[in-house]
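In the form predicted on its own, a lone chain appears below as structure tokens.
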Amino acid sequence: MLSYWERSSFIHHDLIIVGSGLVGLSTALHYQLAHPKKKVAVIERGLFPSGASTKNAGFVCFGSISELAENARTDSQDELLSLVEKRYKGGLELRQLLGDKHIDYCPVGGYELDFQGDLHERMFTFNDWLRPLFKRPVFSDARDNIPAFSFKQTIVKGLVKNQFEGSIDTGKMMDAFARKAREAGVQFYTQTEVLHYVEQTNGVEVAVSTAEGSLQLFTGQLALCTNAFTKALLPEADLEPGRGMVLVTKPLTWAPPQGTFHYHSGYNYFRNAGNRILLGGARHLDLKGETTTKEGVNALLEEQLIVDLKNFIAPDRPLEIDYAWSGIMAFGEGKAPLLLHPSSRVHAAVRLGGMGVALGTGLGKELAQRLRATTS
């Protein structure tokens, strides 16, 4: 049962945002800052964000050479350059909004492992292609760093560095974003699941389930920012879930390589997390099995990641796996994120394509601008 105070203060809102990940927080923050007198609430079904925002590897990246080459098979050069620009500038926007210190940003560079030994020959083509955006070479030959990183040289035959990439602490990033949103006046309702919504003449009724039972909230505008999970509320959306797994070693007695590293066209990645190695990906080994919104660890992928770790990333080094987890991403026919407007009161910002850190802040800001345009 609701009290008079609860009914008068917590039921009616000007904007309800479903999902407390990067996109949801960015939407809430930018809208609230523009409309400080409006009531804005973020609803999250988990205790923490339930998608990938707190479960990713913490890479601030926009694509390795082989990943961009694979994208170029389906996208035009102009389309791909536009997407790289959104990813790169989105990462800068995140850093400027929250501050490098608060997200533990480290400009360590991004490295792509080359198993054929010819990747460096493609640098010049991609550097020329990206020059209009970056004004200087993006990629450089880093083969001389292979011994220092202690990679197995009979397997890792080449290494290419991207000077514009780096790493962040994902937990600190989300905490800083949530703090900023709360300071602006945004309300948060966690462990609250949206069951469905019904549009009415003067707003949107949102049915939610909580530990205390079900109840109806009411809002003038509704923003769905739950990425792959949005499909449950917008079945027609061009969204396909993609689960990504990550594992981390126990603290090491030796210094792990410093940087963000990619291989297999960006499907696999690893980095140092303090004095541990964090390793993830391999989704391409079982794309059908990983097309799911269920959390869990795929044994096939986990086994292969451990083999890679011991075979060429840290050969002949003492290490143990501590634990593993998974996060749910969203993909579709196109690589660009989606802004959807099923009606004048219901909106969605989804399909980050595994680049949530780079794209989430900008996408949320763009949605907030659209919402402001429709706010009376």
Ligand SMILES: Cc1cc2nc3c(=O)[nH]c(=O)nc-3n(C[C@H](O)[C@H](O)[C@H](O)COP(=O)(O)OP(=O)(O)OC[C@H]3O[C@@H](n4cnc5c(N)ncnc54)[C@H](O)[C@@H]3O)c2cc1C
Given for the second form:
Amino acid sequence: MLSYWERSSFIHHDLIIVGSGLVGLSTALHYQLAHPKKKVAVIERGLFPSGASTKNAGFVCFGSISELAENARTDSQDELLSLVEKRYKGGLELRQLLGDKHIDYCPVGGYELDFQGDLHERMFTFNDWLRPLFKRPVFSDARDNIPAFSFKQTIVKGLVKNQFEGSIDTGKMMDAFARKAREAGVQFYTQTEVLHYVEQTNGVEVAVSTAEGSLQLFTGQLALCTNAFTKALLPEADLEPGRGMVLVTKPLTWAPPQGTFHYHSGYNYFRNAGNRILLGGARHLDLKGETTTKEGVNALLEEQLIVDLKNFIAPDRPLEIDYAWSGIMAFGEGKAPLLLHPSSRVHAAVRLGGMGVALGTGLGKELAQRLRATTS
Ligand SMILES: Cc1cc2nc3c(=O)[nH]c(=O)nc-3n(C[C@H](O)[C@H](O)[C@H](O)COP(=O)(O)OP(=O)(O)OC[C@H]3O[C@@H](n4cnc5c(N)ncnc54)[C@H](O)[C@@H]3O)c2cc1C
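Structure of the form predicted in complex with the ligand, please, following the form predicted on its own?
And the full complex, kicking off with our chain again.
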């Protein structure tokens, strides 16, 4: 039963955003900053964001050589260049908005491991292609670093460095984002699931489920920032879920390599997280099994990641796996995210792929601008 006060203060909003991941937070913050008097609420079904934004590896990246080459199979050169630009500038935007010290940004560089030994020959083509954007060579030959990183030299035959990539502390980044949104005036409702919505002449009725039961909220505009889970609310959204898993070692007695590392066309990745190694990916080994919105650890992927760790990432080093987790991403035909406007009151910003850290802030800002344009 709702009180008079609850009915007058908590039910009606100007903007409700579903999902408190990076995109939801960016949309909320940018809209609220532009409209300080509007009532903005973010609704999240988890206690924390429970999709990808607090589960990811914290790479601020825009694509390794082999990943960009694979992307070129589905996207044209122009589309790809514009995507690289969005990813790169998106990373800069995130850093500028929250401040490097609040997100522990480290300009450690991005490295691609090369098992064939020919990657450094291909980097010249990619440097030429990216020169209009970066004005300097992006990739450089980093083979000399292989012994210092202690990789198995008979397996890791080459190493290419991307000087424009780095790492963040994902937890600190999401905490800083949420604090900023709260300071701006955004209201948060967690452990609240949006079940469905119905458009009316003067707004949108939003049915939510909470521990106390179900209730209806009302909003002038509704923004779905639900990424992989969007089809439950907007069945026509062109995306499918992709689960990703991550393992972390127990604290190490030796210094792990400092940097963000990729291999197998970006499907696999690892980095140091303090004095641990965090590694993940390998989704390509069971793409069908990982097309799911259910959390869980795929034993096949987990086993392969541990083999890689022991075989060539940290051979002959004492280490133990501490724990694993999963997160859910959203993918589609093209690599660009989707900004959808199914009606003048309902909008969606979704399908961030595996690079939402770089793309999420900009996409949320774009949605907020669009919402502002339609706000009376
Ligand atoms: C293991 C892993 C590693 C990754 N590593 C990187 C990386 O290193 N660098 C990088 O750039 N990207 C990485 N990503 C991708 C990146 O994390 C995502 O692209 C990004 O977080 C997507 O943000 P989002 O806000 O769109 O979605 P999400 O973070 O998934 O947020 C959507 C939110 O909506 C909520 N929600 C859904 N439905 C409802 C509902 N009906 N009611 C209420 N709430 C709802 C969910 O609980 C969720 O919190 C990784 C992803 C994973 C899973």
